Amino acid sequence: MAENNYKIVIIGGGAAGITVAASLLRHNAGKQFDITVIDPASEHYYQPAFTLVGGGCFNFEKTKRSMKSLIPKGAKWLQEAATNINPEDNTVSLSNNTDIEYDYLVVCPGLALDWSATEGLAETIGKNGVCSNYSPDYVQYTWECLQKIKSGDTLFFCQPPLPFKCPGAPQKIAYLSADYLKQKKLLESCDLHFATSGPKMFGLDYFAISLAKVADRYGIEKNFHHHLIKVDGDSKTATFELMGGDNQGEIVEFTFDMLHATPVQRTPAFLHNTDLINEAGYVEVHQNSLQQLKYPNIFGLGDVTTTPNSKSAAAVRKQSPTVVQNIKNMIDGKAVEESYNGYGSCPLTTSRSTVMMAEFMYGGVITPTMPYIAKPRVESKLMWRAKKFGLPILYWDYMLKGYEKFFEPKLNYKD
């Protein structure tokens, strides 16, 4: 290891990778770190806005910027894909058949969308009324489908088993769609379903109870324990397996006019050849320090890790300072800090003008940042403006620039 020239390699140029790179450089002005970001993509997307795009509330073009424009000054960008990690010799193999050495490695490549995991979905996504807000390739089609809904149509919004990123997104689009149909005076004549593999509307009862009331207000039928296993786009038929209750294992079919699908999501294949992962393919890290359990000079954050938190950009914002500080601590010969508490946030769009801001940490503890402005499970017009206008600014101009200080969530909140 060269003196005062620590090679830090970051796999992934998404929210996590760019934020960590920018924060490291901001801490040390680039004098001590030789930082390389590995990512083959030419464009970077602000994915939290995809739900709004699909609901017709946000301009798709404003969700993307070139990767080149976001790589922080002082870091290098290799526009290649990682093909393997070799932790014993501290190298990462790339798609151009070269290896790059590291002193410290940050693994945050995000999750891959596996359309083929649901029978028929890959063949019909983007047509036949089958849409998804989870991909920039299809998110605009969601809005196209919604605008074509007519009286008497049936709409399904499907949520698979966890883990997947932004767990609230499948029901966010359900509420945006319902409110749109209400405005068009079509809601009462249409049949809306929220089909979730889980037993309730949200993982935490604190929010699940309130969200059930939102669904009831729109007349959305709650199909619990329903796991989408097959889509026939030509016949517009959706097949579900019942995942619990008295009829567990039963297969049921419904016809639809519009179906919003959430694809199965997996960690990238290159991780599966390494011993960094658990049986499910996720990078094993300490849930508070984010240090890989076997190799101390490797850290992971974002959607690919085993941390039991909600997979979201908000979680990344709180994970990044932990990773950055711990890399600095290791360089300085200090102990790593166990400072990440599992914070995550899910701005639940309950209408085209209101948001229920769900914030929580490990153990399901409710941790609102600004409860004096809007209580956590109250639908707020101010939080809608924060979601639509404030959070994109926070993302592009603050988080991705490496700034870390922000209002701290309240850890002992009671309402």
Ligand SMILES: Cc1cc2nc3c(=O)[nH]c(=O)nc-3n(C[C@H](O)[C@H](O)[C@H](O)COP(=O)(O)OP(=O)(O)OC[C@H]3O[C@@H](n4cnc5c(N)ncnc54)[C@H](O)[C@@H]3O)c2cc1C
Given for the second form:
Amino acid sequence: MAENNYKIVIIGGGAAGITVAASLLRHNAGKQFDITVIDPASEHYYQPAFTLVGGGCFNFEKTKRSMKSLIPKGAKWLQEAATNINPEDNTVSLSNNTDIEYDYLVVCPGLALDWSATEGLAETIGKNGVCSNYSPDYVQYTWECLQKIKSGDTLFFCQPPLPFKCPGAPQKIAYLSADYLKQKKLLESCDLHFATSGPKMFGLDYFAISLAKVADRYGIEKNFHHHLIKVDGDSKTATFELMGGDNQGEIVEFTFDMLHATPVQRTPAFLHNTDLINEAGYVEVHQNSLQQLKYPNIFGLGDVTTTPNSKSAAAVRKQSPTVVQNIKNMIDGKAVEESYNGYGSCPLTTSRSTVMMAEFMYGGVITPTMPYIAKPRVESKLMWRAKKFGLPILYWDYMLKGYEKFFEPKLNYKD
Ligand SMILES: Cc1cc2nc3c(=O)[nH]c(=O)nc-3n(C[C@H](O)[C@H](O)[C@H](O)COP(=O)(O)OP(=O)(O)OC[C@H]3O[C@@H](n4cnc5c(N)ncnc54)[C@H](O)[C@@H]3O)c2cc1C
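Given the form predicted alone, corresponding form predicted in complex with the ligand:
First the chain shown before, then all remaining chains and molecules of the complex.
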């Protein structure tokens, strides 16, 4: 290890990679850190606004910035893909067939969308009324489909088994769509379904009960235990396998005019050659210190890790200070801190002007940041404004710039 000049390599320049790089630089008073971000992408997206784009409430162009403009001054960007991690040599292999050395490695390449895991989906996504907010390539098609809905049409909003990013996103678009159809006086004549492979609306009953009432208010049929296994775009038919419930294993088919798909999500393939992962392919880290379980000079954060929090940019915001502090602690010969408490957030858009701001940490403990402004399960107009206007500013101008001080969530909240 070079004395007083520590090579820190970050795999992924998404929400997590840019935040960690910027935050490390804010702690770089002694110019100790030589930081390289590896990412092949030219663009960086603010994915939390994709829900609003698909619902016709946000300009797609505003979700996108060039990677070059976001790499913090003082960090280097290698526009390559990581192809392997060699922890015994402290190197990362790159798509240009070179290796880069590190003293500390931060692994945060997010999740890849696996359209072909669902039969027929790869062939029909982006046409035949089959859309998805999960990809910048198809998110604008969601809004296109919605505007073409006519009286008597059937809409499906599908949710696969966890894990996938932003567990609320598959139903958020259902509510934005229902409210749009209500405004167009089409809601009563259309048939809306929320088809989830799970047994309830949300992992935490505290929110699940309130969300079931929201769905009922719009007349959205709740198809629990319905796991989408096939989409035939030409005949506009969706096939589901019943997972759990009384009719476990049964196959059911529905026709649709619009189907919003949430693709199966997996960790990037290059990780599967490494011994950093669990059986499902996720990078194994301590859930509070975010330190890799086998290699102490490797940390992981964001969507790619085994931590049992809600996979969200909000979680990244709280994970990054832990990773940065722990790299500093290791350099200073101190013990790592176990300071990440599992915080995550899911602003549930329950209409085109309200949000139920779900915030929680490990163990399902409800941790609202501003309960005096809006109680967590209340549908709040103010929280809609926070989602649409405030959170994008917080992301681009605060989090991605490496600022770490935020309003703290209330840990002992009761209502
Ligand atoms: C529809 C939708 C709605 C969402 N809503 C919300 C919300 O309301 N609130 C919220 O907090 N979160 C939300 N999220 C989730 C949030 O966007 C993610 O949790 C967050 O972006 C995760 O950050 P990350 O850095 O782990 O991954 P990402 O931000 O996805 O970044 C991963 C980066 O790694 C790069 N990469 C991939 N492979 C390699 C490789 N081999 N080598 C190098 N680099 C690589 C990619 O190019 C990418 O730039 C939503 C996501 C979606 C899709």
